[in-house]
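The data below hold one chain only, encoded as structure tokens and taken in the form predicted on its own.
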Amino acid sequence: MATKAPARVYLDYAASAPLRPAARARMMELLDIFGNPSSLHAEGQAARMALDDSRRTLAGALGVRAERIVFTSGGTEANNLALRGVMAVSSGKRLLVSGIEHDCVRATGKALGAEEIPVDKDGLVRLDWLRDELAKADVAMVSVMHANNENGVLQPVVEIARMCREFGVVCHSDAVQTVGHIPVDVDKVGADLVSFSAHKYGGPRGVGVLVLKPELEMVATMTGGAQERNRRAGTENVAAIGGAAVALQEAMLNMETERSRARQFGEQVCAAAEALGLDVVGKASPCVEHVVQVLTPKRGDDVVIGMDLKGVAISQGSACGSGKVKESHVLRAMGYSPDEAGRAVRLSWGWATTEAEIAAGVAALGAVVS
């Protein structure tokens, strides 16, 4: 019998995931426990002993100890607190961040006055460059993502963060790609703060964390109370941190049989790209496996509009960017055309795409460009 295809397919998992029964389900129970966990008395306590848990539980999943975790309100914030929280304390010193960065670090390292880190035609970080602006001696902070959201390629941010600490410069990495979806320990990927969210993974909205180094000096940029030992003030959302932490232990637990199913949609996603005579963006270059970016011969926003209206989501590029018309600054830095860069879709799928939406997903892209 013939697989009944959809009603709808969503295939934007990088812009947000589906929550995940078990985040769900979580959710709920600590919805009814309503203290403040500043709070001295037993309901409040009830609160912290919760949020404590959340905290041992995201800092087991990536191998720090909890004392490293700052919860923020979603990965905007995260990244905001990483780059302003130690430029504050620089001394005067550069702030280096990529061409190829989300927007939300692009436009805080724009208010900061940061240097543009080249990348090269595969979207990956000129080292060669990085390593003489480092040489300089006045760099307090470099920030490149760990896997870049558009395209899903990976950048070597062991090797940069190596580079860093040779040089004595702090480097942070946006892992918002990456953590929940490949295998990601902190210590050994080497960068001095991480930050991620959990809507990414499969946990709810407006829950990011910021993974530090205890002995890092920094300051906090949203101030009024003590909360998240004094980086971050602000009451914790104890229910949405239960989800994003049980959410990660699911991940974690089901890594490698969604990691394989991934690999297996974005092959045959490129295979159907390719056959079309569309171009993948990044194919040269180590990628994460649940995102793919192509070429269409039509304007990316034309292209997501056809695809919506014969059921299928995706997306040009970041989320972030919704409801504007603009060319892929990712794709510019990586020495596209302003057409080709206005041409661009994404494709991204996660724990709960199944055969038929990806099957339906690529006719409707064979549909829409043709």
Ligand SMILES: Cc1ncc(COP(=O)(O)O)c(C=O)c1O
The other form holds:
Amino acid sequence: MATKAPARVYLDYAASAPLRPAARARMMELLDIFGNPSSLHAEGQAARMALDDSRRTLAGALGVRAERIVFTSGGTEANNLALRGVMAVSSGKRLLVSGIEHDCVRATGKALGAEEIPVDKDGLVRLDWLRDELAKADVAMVSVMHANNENGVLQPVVEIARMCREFGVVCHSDAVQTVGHIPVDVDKVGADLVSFSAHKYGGPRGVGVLVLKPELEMVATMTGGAQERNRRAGTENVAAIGGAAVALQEAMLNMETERSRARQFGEQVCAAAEALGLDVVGKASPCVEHVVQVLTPKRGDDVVIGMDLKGVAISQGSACGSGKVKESHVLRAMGYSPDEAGRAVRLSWGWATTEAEIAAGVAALGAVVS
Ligand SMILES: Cc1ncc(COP(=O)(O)O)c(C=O)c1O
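What does the same protein look like in the form predicted in complex with this ligand, given that the last one was the form predicted on its own?
First the chain shown before, then all remaining chains and molecules of the complex.
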């Protein structure tokens, strides 16, 4: 008997993933712990213990010491803190940011006068260009994401971090699309700062993490409190942080199974796209398994709306807030034309995605684009 198509199909995990039940259960427990973790009384200390416990759980899942973790309000804030916090002590030296970063890094970089590191047609950062710039000895910091959020292409961050060390330059990597999806050994990656966000791997929205090298010189950007070892002022969201920690623990425990399912789904989506004659972006490069970006013959926003009407949630290459066709800056950086960059859509999946959802998703895509 054929499996019944699900009522709604959610294929936008790269935007935000559903909450894992274990994370929800932990959050519900912690919501009743109402003390302020910075208060000295018993209620405050109960919250402090819960927070310390979550920090240890999360650090253990990542394989780093708990002191290296700074909790923020999300990936956006973690990236802002990384760039602004380091550049504030950079003595006028330059910031280099890749041309395919998420807007929270790009816009922050722009505000700090950053120059763009070019990428090649396969979406990979130009290491030759970067090496030449680093050799000029006037660069303070480099920021290159681990995996791109539109097409999933993995950047050679180990090599980039090694080059930065060679030239004494601080290296940051936005690992929002990799942590909880593929193994990320922060020490092996070797970047001085790595940021990520809980809602991309089944934790709650509104929790970000910045993992720092202990000796790193930087300043806080959110000031007015000694929380997070003076690196991020503001009362911590104890319940959400607890959910973030438990979700990461579960993601790491189940990673092999979840990854092999994600790989299988990716193969199915790519095969379907190719059968429809749609170009898969970044297919010549190493990629994370849970994201596929395709070029369609129609405007990306029309495809997203068409899919939504058929009950399938996907997204455009990048968010559109203006009503105009938004070209993906990532595709433009890779050398695609403005027209092509306005015709991209992204499908992404994760821990709760089923075979039936993928089948319904590709069937809807076929109907909408043809
Ligand atoms: C690569 C990347 N960096 C940063 C962010 C921002 O994270 P948050 O939504 O937690 O602020 C996102 C979210 O889409 C992302 O994909």
